[in-house]
Structures are given as structure tokens and as C-alpha cells.
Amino acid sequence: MKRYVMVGGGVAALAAAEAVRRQDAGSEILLFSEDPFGFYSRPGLAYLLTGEVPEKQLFPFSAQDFRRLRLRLLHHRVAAVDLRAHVVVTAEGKEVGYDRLLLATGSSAVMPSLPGAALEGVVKLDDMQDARRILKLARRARRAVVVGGGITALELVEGLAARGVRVHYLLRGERYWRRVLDEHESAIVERKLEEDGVRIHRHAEVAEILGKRGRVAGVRLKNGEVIKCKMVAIAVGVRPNKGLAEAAGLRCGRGVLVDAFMRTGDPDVFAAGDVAEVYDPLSGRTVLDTLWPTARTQGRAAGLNMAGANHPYRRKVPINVTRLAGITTTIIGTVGQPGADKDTLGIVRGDSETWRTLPDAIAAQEGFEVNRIRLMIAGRHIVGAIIMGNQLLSQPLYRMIAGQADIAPVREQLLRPGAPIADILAAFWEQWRVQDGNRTVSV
């Protein structure tokens, strides 16, 4: 009987454990975690910021399906890795052995070197632990100002403002979100933002927390103004936690290399998720993703290829549907745009590194209000595309661009100026399906 060991306790993790037990009904499988309140919906922390989730609704898996997995749940840290003698080693020193072992550490919130850091009333949001100490701290707190860019920094924002806190959001440059969205797609937030009460600083930067008795209360910003404020939550990035593999001596770059099986430079050792550089094809490059579908994806191969299965992970078009300033938003493929986001500092959490990359495409796009499509098309493709607001051809332009759709009858048309292109592409979609409806594109 063999014992397969995972470090790590979000959805890759569990997806692995899932993909075991579907291979070994048999052997065991021990999965530490050292977050105490288990597994959770990482990206429902938003939505229980806002109010709108109980926090009850973000745990998926009860102690039944624990069970039915004959999964033990262990709640402690994993110090250290001995690749040799097949063992992973407690905070406590206990050594426990393993078959096959999984990484699946996950990343953490990047907090910049800043003067007053460390006061009661700085924040992020990595786990189930931070949202709720900011949902306390949000009882008494008046103002707060959000540092960072992305998908995490609105979160903060938006939950904050459903607190009643009156939010100051601190961008360095001069708009949200740069490598990933073009200027009318920024301006479209914004606004939102603003509407809704948040007073947004273009071209700030903090240079000191200003604390009394050992709390926040406010930031000093490098020209000198002073904002007054009982928090500080900082989103600027995320790291994989890279760390243990590091200190065993597996092969890493800015994550845990793999390859296609999800397998480190150690035959039974594999990682998955946050932490998994993985081999883009279509770049020819590694890249790293933050993304829960993509995670899950990751776990569930590594786990059969664990359990000695031949499942090599097909890294798909990277697609999350997100909200941004309350607007439902869509992001497919490849969408960069030119030009540093001073307000991130490499990845954040819920990004993909293909969206960021700059795309030698040209922009189709049609907006007004907060429904617009931007497309990316190279050549004869779609290579990626953001839908913001009504949400009706996510799906199909999702399986356009994975599929690798023909779009040559309707690029001139999809091109030209003031064109249509909802109604150019339902329409092309339409026909396209017919065409090729034998084509499976898995989403």
C-alpha cells in the first residue's frame, strides 16, 4: 500500500487527492495544511468582504466528503523535504514517509520594505484568517487606504467601501491595472470606483505608515501629503512559496519547475498550482498562474500521474471571470498592453502571466457604458479578448480562441472602425459551431 503525502491545502491539493483516490482506492493519503480553517474558495474572500457570502457557503468539502476520500487532514507545517530518504519533516520534528509527495504550497502576498509596516492595521488578503481581521478591523475604521493594482486591490477596495469605510485607493502610475487593461477598460473601473465613493490618487506612493500606539493612522506619501486612516492593505503582488523545494534541492526559477506529467527534477516528487512554473507551448517559455480553474487543473493531473497514470497537463487558454468595480469581466488568452504596471510587482493573485505578455496583434474593440469587447486578433485568430459587462459570448469566444477559429471571412469586418462586433461574431460563432461541430474544445 502506498502513502502519498500533500503539502499544501487549497484546490490543488485537493484535486490531487481526488485524482488518487480515483486511481488507489487503496493506499493512504495524508494532506498537511497549516491553514487552520482548512479548505475554502480562496477567490469567495471577495465576496465575503462585500457581505454578500456567508462564510459558511466558502467551504466545500464537509467532514463526509473528507471520508468518502479517506483523506487524513493534518494541521501542521511541513518544515523540510529529504529527498533521499523519502520523508517530509514537521515544524515539530516528526518525519513522516512517503510514496509519492506533492507540493502544492500556493504563493503569498508580496509586503514591500515600508516604514510602519509592521502596526496594528496593515493588511492583505492571502487566507480566511486575513479577511477576517480585516472584517474587524472594518467595524472601526473610518478611512483605509488600499496600496496595489489587480484583481486583489479591488477586492479590498470594493469590500471596504461595502464596510462603509471611506477608501483611499493609491495607484503609482496613472491608471488600474496597465499590462492587462487598455485605457477605456481602466477609465470604465475607475469611474465605477469613484462612483461608489472611492477617491483614487493617481501617481502616489506611500513613503511611510504613520502609527500611534503602535496602530495605523494614516501614510505619509513621497510628496509629502499626509492621508489619515485606520488601515492600510497592501495587494502588490503575490510569490510562490518555493521555499521547501528550494531547500531540498529541487530545480526552481521563479516557482518549482515541472514538467508535462506536473513532475519535479525528482521522479516522485510533483507540484501544482501557485507554486508550479509550468512549460507554455505556445510561448515557448515557463509561466506561472494564479488562477483557481487552473490550479485545480494542475492537481488533478499531477494526482493521476501520481497514482502512475500517463496524463500529461495541457496547459489551456488561460480564462477567468472576474468582478472589477462591481462589473462582471471576462478575461481570455493573450491581451497585454505596452508599458511596466508600476502598481504590481511581478504576478498577482487571480493573473496569468499569458494575459500580461504584449501581443504582436492588433485591437478590434466596441464598448459604451460598461459593455464593451476588446479583441486581439494575429493574423487569421483571435488570440485573446476581455468582456466587460454582458457576459452572452464569453463562452463562445473562449472556445474561438482555443479552438483556433478561422476568423478570415470576418476579419476586415471585425477591424473596421465603429463595427459591430457583438453582432459580427454571434454571427460568425453561429456558423463556425455548424462548421465545426465535431470539434471538442473542453472548457
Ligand SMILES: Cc1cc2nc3c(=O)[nH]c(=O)nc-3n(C[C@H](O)[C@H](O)[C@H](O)COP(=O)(O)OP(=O)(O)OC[C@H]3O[C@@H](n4cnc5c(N)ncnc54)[C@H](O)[C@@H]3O)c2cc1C
Contents of the next structure:
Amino acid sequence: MKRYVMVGGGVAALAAAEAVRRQDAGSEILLFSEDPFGFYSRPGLAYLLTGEVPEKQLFPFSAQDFRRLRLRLLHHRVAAVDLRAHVVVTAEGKEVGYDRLLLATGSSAVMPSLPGAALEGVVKLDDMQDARRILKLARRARRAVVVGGGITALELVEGLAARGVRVHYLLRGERYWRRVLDEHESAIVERKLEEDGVRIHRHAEVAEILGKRGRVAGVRLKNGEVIKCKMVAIAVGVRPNKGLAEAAGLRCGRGVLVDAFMRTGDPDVFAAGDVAEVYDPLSGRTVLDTLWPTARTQGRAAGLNMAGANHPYRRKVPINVTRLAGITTTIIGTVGQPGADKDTLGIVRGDSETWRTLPDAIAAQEGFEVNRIRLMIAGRHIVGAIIMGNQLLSQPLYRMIAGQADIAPVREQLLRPGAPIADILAAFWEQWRVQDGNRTVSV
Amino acid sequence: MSLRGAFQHERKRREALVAGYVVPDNVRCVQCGICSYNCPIGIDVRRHAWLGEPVHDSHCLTCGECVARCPRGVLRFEKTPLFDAEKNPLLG
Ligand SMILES: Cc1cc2nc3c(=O)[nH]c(=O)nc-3n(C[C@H](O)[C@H](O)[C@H](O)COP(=O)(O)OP(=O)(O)OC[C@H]3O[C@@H](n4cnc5c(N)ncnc54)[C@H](O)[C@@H]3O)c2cc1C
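Take the protein just shown as the form predicted on its own and give its structure as the form predicted in complex with the named molecule.
Let us now look at the entire complex, which starts with that chain.
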């Protein structure tokens, strides 16, 4: 009987386990997870903070689901992998053999080395324990400071504001998420935050987190200003947890490098999810994504291949649908903006390196209030889009971008100043979907 | 979106309420469970989204709570092909 060992109990590992089980009914599947809460929706933590969903609702799999898959979930940290001997070693020193191994260890928040960063009340949002800690602190804190950029920083801002905490959001640059959003989009988000009572400080950089009896008491900015607060929440980026793979001698870049079959440098070892650095056929480069659906698709591909199938992972156009200051926002493909984002270090949560790629494209846009569409048009194709507010066109746009729709018939219309982009797209979509009807875009 | 578009959308939504079922788009889903949490009769909509299957549950009221509450636009109504026995779970 073959034994499959998965390190990491997140969506990539679960998807791999499901795929293995489908291919190989009689095998043994062991899942090591150091997270005491096991498998839950990590992006859902943001809604736990706002109070839209209770904690117990965040677990997609019941004990029965685990039994049905005949998975053994072991709450241990894997401390080492011995590739030659085909064993993993737990933190307690127990050795467990494998025939095929999956590394799906995810990513972790990067904490900047600030004076005072170890004080109680300095938080991040990686996992359930962090979310619990934040909720507990929010009960006592009247004021909090949030530092960072990207989606998670805003989720922290909104979650804390929803709990009645007065939030001071510090931006190092002059606007929010400037490598992905354009000026108008940043302004829409910032205005909405300010309407909701969030105080935004631009060009603000923390020099020191101030403490009192081991607890956060405030922050001192580089310009000397002091903001009193009981909490400092940090979301400046994440880093793939590649330490285990690196120590084992596997080929790594920024993450664990894998081939088109999610296989690492060792034929019996695979990697998937946030930790995997995959080849992107569209750009010809290797890239990191920190997206839930992507982690699931990679996990599934890895699982099938671990069980002997020949199933290449084909990276698709990355998409995320999120809320930025309460405004539903879909980000698809290459939408990058020139310049540097001082608020983030590399990749953040719910992010794709592709989005920051500067496309050689012209922007077409409509709407400057809450509802807005920005298209990036390169030649005959739309290569990226940001849809804020009304989401009617978000699914059609994803399909047209992923399916590389030839938009030549409407290109000029779209690029005309003041063009009614939504109407043009809606009409074009009706035609295109009929022509393209039989070609389904799978992910 | 133009006013006309928005109006048509609203009309379509009402029609869907009468003869529709909920369909997930799982590239958007992050399994947060808000849909299942808000279903008044306890259908596990999230599970359908994980499996990529439409909610063909005869108990579904098509009340639209899950569609409206999903923060990521995963769920949408699709019209039941009333007279197509192959696609309509209530016939066939
Ligand atoms: C607050 C937040 C917001 C997010 N927002 C979005 C979003 O809007 N859209 C989106 O698509 N994605 C979002 N994400 C990202 C998404 O959750 C991740 O991309 C996804 O969870 C990655 O899955 P994974 O299985 O690769 O890793 P993870 O889910 O991180 O799971 C890895 C697991 O491995 C365990 N582990 C690590 N090392 C070891 C070891 N040595 N031994 C044993 N266990 C180990 C960890 O404890 C962890 O449980 C968000 C994440 C967070 C936290």
C-alpha cells in the first residue's frame, strides 16, 4: 500500500488529498498540520473580524468529510525531510516514511524589524489564532494603528473599524496599493475609508512602537508625531514557507520551484499552493500567487500526479474578488502601475505577481465614483481589468480575458475618450459568448 | 452600467427568483461559508460551490440570500430550462 504524506493542512493539501483518493482508493494518506485549528477558510478570517460569519462556520470540511476521504490528520509540525531515506521527521523527532510527499506549507506574514515589534498588542493576520487575538484586543482597544498595503491591510482596517475601534491607517507613500490600483481607484478606496471614520496618514512611517509594561501604548512616526493606541496591526507582505524544502536540499527560488507537474527537483516530492513557485507560460517566468482558488487547483494537479497521472498544471489568468473599503473589486490579469509601492514587501495575501506586471497596454476606463471599470488593452486583446462596484461585467470580462477574445471590432470604440465602456462590453460579450459558446474556460 | 442595463438586470433577477437555481463560479470562491450561514433552510451552499455544482435542491426557496450575501459574487441565478427535461432536475 502506497503512503502519501502531505505537509500542511490548508486548501492545497486538502485538494491534493482529494485528488489522490480519487485516483488511488486503497492508499494511506497522512496530513501533517501544525495549525491546531486544521483546515478552515483563511480568506474568511476577514469576515470573522467584521462579524459577518461566526468562527465555527469557517470550516468547510466536517469530521465526516475527513472520514469519507480516509485522511489521517496529524497535528504535528514537520521539522525535516530526508529525501534519500524518504522520511519526514516531526518536531517531536518521530520519523514517518512516505512514497510520495507534498509540501504545501503556505506562506507567513513578514514582520518588519521595528523597535517594539515584540510588544503585546502587535498583531498580524495569518491564521485563526491571530484572528482570535485581534478580536480579543479589539474589545479593549479604543484606537489602533494599521501598517501595510494590499488586501490584508484593508481587511484589518475594516475589521477593526467594524468592532468600533478608531483606526489610524498609515501609508508610507501618497496613496493606497499604488502598484495595482491607479490614482482614481486608490482615491475611491481612500475616500470611502475616510467616510467610514478611518483616519489615513500619508507619507507616514513608523519609527518605533511604544510600550508600557510590555504592552503597546502607541507609535512614534519618523516625523516625530506620536499616535496613542493599544494595538498595531501589520500587513506588509508574506513569504513562502520554503525552509523545510531548502533544508532538504530541494531547488528553491522565492518559493519551492516546481515543474509543470508540480514536481520539485526530487521526483517523489511535490509542492503546491502559496509555497510553490510555478512556471507561467504567458510571461515565460516563474511566479508566486497567494490565492485560494489557485492553491486549490495546484493542489489538485499535484495530487493527481503524485498518484501517477499525467496532469499538467496550466496557470490561468489570476483573479481575485475582494472588498476594498466595502467596495466589491475584481482584479484580473495584468493591471500593474508604474512606480514603487512603499507599503508592501513583495507579495501580500490574496495577491498575484502578475497583477503588478506592467502591461504594454493602453488603459480604457469608465466611471470615477464608486462604479468603475478599467481595461488594459494590448493589441487585439484585453490583458487585464479592474472592476469596482457593480460586478455585472466581472464574469464576462474574466471569460474574455482568459479566452483571449479578439476585441478588434470594438477596440477603437473602447479607447475613445468618454466611451460607454460597460455598454460596449456588454454588447460585445453577447456576441462573443455565442461564438465562443462551446469553448468553456475551466480553472 | 447604464440605467437601462441596471433595470434589465433587476427584471432578470426577479424572473430568476421565480424559475431559477443558484449556480456557483468556483474560481471566485474562498469557502468562507457566508452563503450556508445565511441560508434560511440550511442548505450547504458552500459545499455546492466546492464541488462546482448548481444548487439543485428541491427545498431551495430561491430567496436569493446566499447570492446577495456572498462577498465575492460567486453565486448567481440561472433560469431553469423549464421544458428541457435533460437539464431541468424537476422533469427528467
Ligand atoms: C487574511 C487573509 C486574507 C486572504 N484573502 C484572500 C483573497 O482575498 N483571495 C484569495 O484568493 N486568497 C486570499 N488569501 C490567501 C489564501 O488563503 C491562501 O492563498 C491559501 O490559503 C493558500 O493555501 P495553502 O494550502 O497553500 O497554504 P495555507 O492555507 O497557508 O496552509 C498551510 C498550512 O501548512 C501548515 N504548515 C506550515 N509548515 C508546516 C510544517 N512544517 N509542518 C506542519 N504544518 C505546517 C500551516 O500551519 C498551515 O496550516 C487570504 C489569506 C489570509 C490569511
